[in-house]
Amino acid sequence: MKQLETQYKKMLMDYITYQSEKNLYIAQNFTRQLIQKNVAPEDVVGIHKNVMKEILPQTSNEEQHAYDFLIEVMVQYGMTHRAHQSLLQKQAEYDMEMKIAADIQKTLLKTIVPQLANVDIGMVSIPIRKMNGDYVHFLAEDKKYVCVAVTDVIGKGVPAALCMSMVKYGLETLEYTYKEPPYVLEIINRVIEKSVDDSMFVSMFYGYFDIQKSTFSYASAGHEPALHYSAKNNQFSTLEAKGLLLGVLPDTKYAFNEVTIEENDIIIIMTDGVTEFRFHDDFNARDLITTIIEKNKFLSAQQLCTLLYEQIEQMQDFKLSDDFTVVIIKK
């Protein structure tokens, strides 16, 4: 500390004498090698003030009293400056794991949106932050069948990460058994309740769309309930199956139903982050959703959850409150 004392006697001498940039240059330089050292502000104080009683010995004690008193007031500054620095680097460090957990999740759970010759299929995931708490799982054979699994966490980060990826292996393993949407759910239950931490819970709808037969049979996890519009009637009717979260109760069973497709007709299959947005009182986000397929049936099913997500986060005035997901299936 004597060395860096005399060092900064020196340097405000030539300071008080000349006064020049080069003088002010050569103490900013100084303030390095008191960082290396990591020399706290309070101590910085102490060395001008043992420096300011050498060179100025007439100085006043109300001075050395204001000094003693600045001193006390960089203690403090000091400690909550390093503890704020502190808590900025663990920030830094977090947000690198965030980015690196959100771009190994978006490859471990890449959904491609299957090209069929009888169906058009679109779909909308938008996750509020880095890591998304909804997935989408399709398995699809061209003019047999389309499945679709729409899913959401209860639950953010990583550990919601973890438990997609569970649900993704669990959904590949069932390559036999697809066609039945309780037996799917039930399986994909026993899963989460046995691996995931017991505050975890996942909701899920799942359909299967027989293209040969038209008819698309689902159930549902907990799940919000999808809507069929029937082009022939001009209506749409709440898809609606009752069910257990996934993981909540190891046997559970998962009813299912069954409505008849026809020509030009859409599913729309959502997470509650499309419904449970509030605009006003009265509003109804559901009316909103069938006014916007109803007046725009025309467009692609891509061009109609594009459109839903558009309208719906501008509504929001650009800030959703939680993960964004829609599926739309046309026949």
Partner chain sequence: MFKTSVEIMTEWDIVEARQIGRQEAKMLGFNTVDQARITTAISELARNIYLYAEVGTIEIERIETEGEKRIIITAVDKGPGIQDVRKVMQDGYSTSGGLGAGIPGVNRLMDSMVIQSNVGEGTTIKTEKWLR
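Being a predicted model, the structure only gives us computed values, none of them experimental. Residue numbers count along the first chain shown, from 1. Compared with the form predicted in complex with the partner chain:
- A hinge is where C-alphas change from fitting one rigid part better to fitting the other better; between these two forms, that place among 87, 53, 292, 214 is 87.
Could you drop in the structure for the form predicted in complex with the partner chain? We only have the form predicted on its own so far.
One chain, no partners, no other molecules: that is all that follows.
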């Protein structure tokens, strides 16, 4: 403190003598140094008071009292200033934890896209923030079946990520029920309803593609409808299914639906980040998607997913407003 006082004294005397802008600029740099050293505002006034007494010994008692008064006022400011600083530090710690949590989430919720002999599967899932609110889970056995769950947590950040881990855990413990989409949703619904906060909802599309029978059965819990492209008819149909979001009511029932899949048919499952267009109210996202798919139907499933992402991102001026996930299955 003594050293700072000496420096301060020199600067103040220079200023009193020259009153130049340079003196003030030096003072500004000095202040920066004070802040870095965590010198409290009341100490600065204390320094000023002492220096004034030294360089102007004839200062009146009244002036000294006035400084004491200012010190008293500054103590209160100093308290708030320090509280603020400790909050900033805490925030830096939270940011760090957040980053670690995001990394863990990435590892924990990594989706492995199955490589099958007779079915071509592709996926793109891009979060807009650190944590992805979408999650895709596959379960497959070559030449027999492939199941896919596409989920979207309504709610963002850490709570959403934790909720997603529950969903993953639920899906992994399905065992033999995986063939029955409505039943799967009913189980996951119960898991979420019981263990997750009331403000957390999850939408899920669950599909079971029986490769031997060539049928695709599905159920949906408040999820964006999927699309089915029939190669034979060169036509798209919407795979709609009624059902409440997961986590709302304990005993929700879900409807069973099934379509037959023929050679070169395509199934497109997505989250609402794909269909919600911010800048184009009058625009029909589904028309755009079906047009892109139809034009490029000979591309691989993965190429189609990537193409959809690129085109939609471009349409939105590269500013997507939600996590973007699309899964494509081609026979």
